[in-house]
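The chain that follows stands alone, in the form predicted on its own, written as structure tokens.
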Amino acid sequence: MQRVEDQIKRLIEECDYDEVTRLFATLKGGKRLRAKLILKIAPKHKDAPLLAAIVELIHAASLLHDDVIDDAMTRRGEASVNATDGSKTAVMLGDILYSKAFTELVSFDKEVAQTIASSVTALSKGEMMDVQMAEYFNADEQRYLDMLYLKTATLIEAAAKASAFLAGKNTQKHALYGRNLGLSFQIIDDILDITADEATLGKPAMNDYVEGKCTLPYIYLYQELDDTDRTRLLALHGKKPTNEDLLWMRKKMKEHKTVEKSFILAQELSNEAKNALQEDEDLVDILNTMIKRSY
């Protein structure tokens, strides 16, 4: 990884603009889970760390836009750029990486260039499937799901695909394994926004709802519920829940197992991920770390 930071530092350095070096070094790296599964997949392809920086910066562009249209004021546990140097500096900021990562992108062959940038597209559209989802209660798990392949998903299944191409290695197994991590990744976040403490979390518990997004737990919720409390769910949604509204939404979760649910569907997208490539016990490793974050 550190062949991977090394990258990342090059990249940000030849921006040329201390303020961009000043504003990238308050960003905290987290898990670094898309440049881990490209060393993975082409541990000794010399342009392998290059790559990973390239989605890295990508994933970070994207994170910054993100914040700053759910007006975030904490990323990791840490003030965001928006919180701390405004929406505007933060949406520059998110477009200097992007650019910088294509015009990196260019230097690669034509189908890895291609898949990257076709998943930045895609990502772009999830964001605003995202937003728009908010305004309403949806549940409509299949219309969710979508919505998160496009927007978490698709830029790790096309790093999975482009380092396979790399390697040489059979590009398609490796997409549908990118995909599926992606997808249970994602579920496992929204059990935690239910589960996980506030220290944990580095945000308020059950923000998700407070912020519009229905995810698969009150989507599991509002198909059990009966016509009462299914307006009280739909009163709440979007709004600062009280503490007997929070318990309220616990226990019924708790009573209609919503999250064992959404937990059983992460891991059978986990479990075809692991049968695609189980022959590679560091990408079946990387699935099982992954699941038990959640309990």
Ligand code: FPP
The other form holds:
Amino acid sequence: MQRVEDQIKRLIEECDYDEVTRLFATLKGGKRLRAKLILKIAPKHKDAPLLAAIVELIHAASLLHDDVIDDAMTRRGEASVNATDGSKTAVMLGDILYSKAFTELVSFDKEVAQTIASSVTALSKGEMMDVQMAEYFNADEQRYLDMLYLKTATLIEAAAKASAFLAGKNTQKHALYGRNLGLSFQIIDDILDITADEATLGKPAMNDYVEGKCTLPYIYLYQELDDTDRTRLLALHGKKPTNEDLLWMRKKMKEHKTVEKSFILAQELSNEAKNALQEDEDLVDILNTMIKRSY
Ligand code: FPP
Ligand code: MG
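Form predicted together with the named molecule structure, per the form predicted on its own context:
Full complex below, order starting with the chain above.
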């Protein structure tokens, strides 16, 4: 991974602007899931660390913009750039990272460049869908999964597919792996918002619904409730709930096993990914670790 960090450092220095270097240094790197995946899939390719750095810069840019869109004051437990330096700066830093990443991307094979570039269009469409869907209660499971795929799975799918291309491996199988890893990762994240406590999450528990996000456990709950309870659930959408409301939602979710149902879908997606690449122990391990985060 040091090779990726070195590439990221070089790209930031090449932006040749102290303000960018300063601001970028305030960002926490995160898990670097996409970079790790690229290095695992194409460990011997000389350009894999650069591709990994490009994808991480795109990811960082998308989070900078997302925090402005979501009005989020923290990111990975630290104050967000929009909180410390304002939204304008956060948007422009995102633009610089994103365009620098694309400047480097054009030196890759057309197949690699197109795969990564088109995933960023998908990512942006997913973000737009997410914002629009938070305005109402979306009870449509497929629509929710379509949005998740665009917003979180496409960049992971593209990273897996592009690095498989570099390594001369099966691009379709790796794309399926990346797509399902991304989807089940996000579903587990949605579950943790309900099952984990505030200290672990770094934000209040069950906050997704307050932000208008109707994640799978809420969609499944809506499907199971009678008319009176549905009305109560809908009235809580996008609002700050009382303790009594929280207890009620948790009780109903328990009764109808909606967290378990969501977990089963995450497991199915993960198993499908494992089946596609069962011979690759490292990639199977990534899935197993990810699934274990949930309970
Ligand atoms: C986080 O979602 C957001 C994303 C993974 C994608 C955001 C994409 C854009 C803003 C499109 C623009 C892209 C570029 C490259 C400039 P979340 O709010 O559900 O998760 P969070 O809890 O981590 O904020
Ligand atoms: Mg956000």
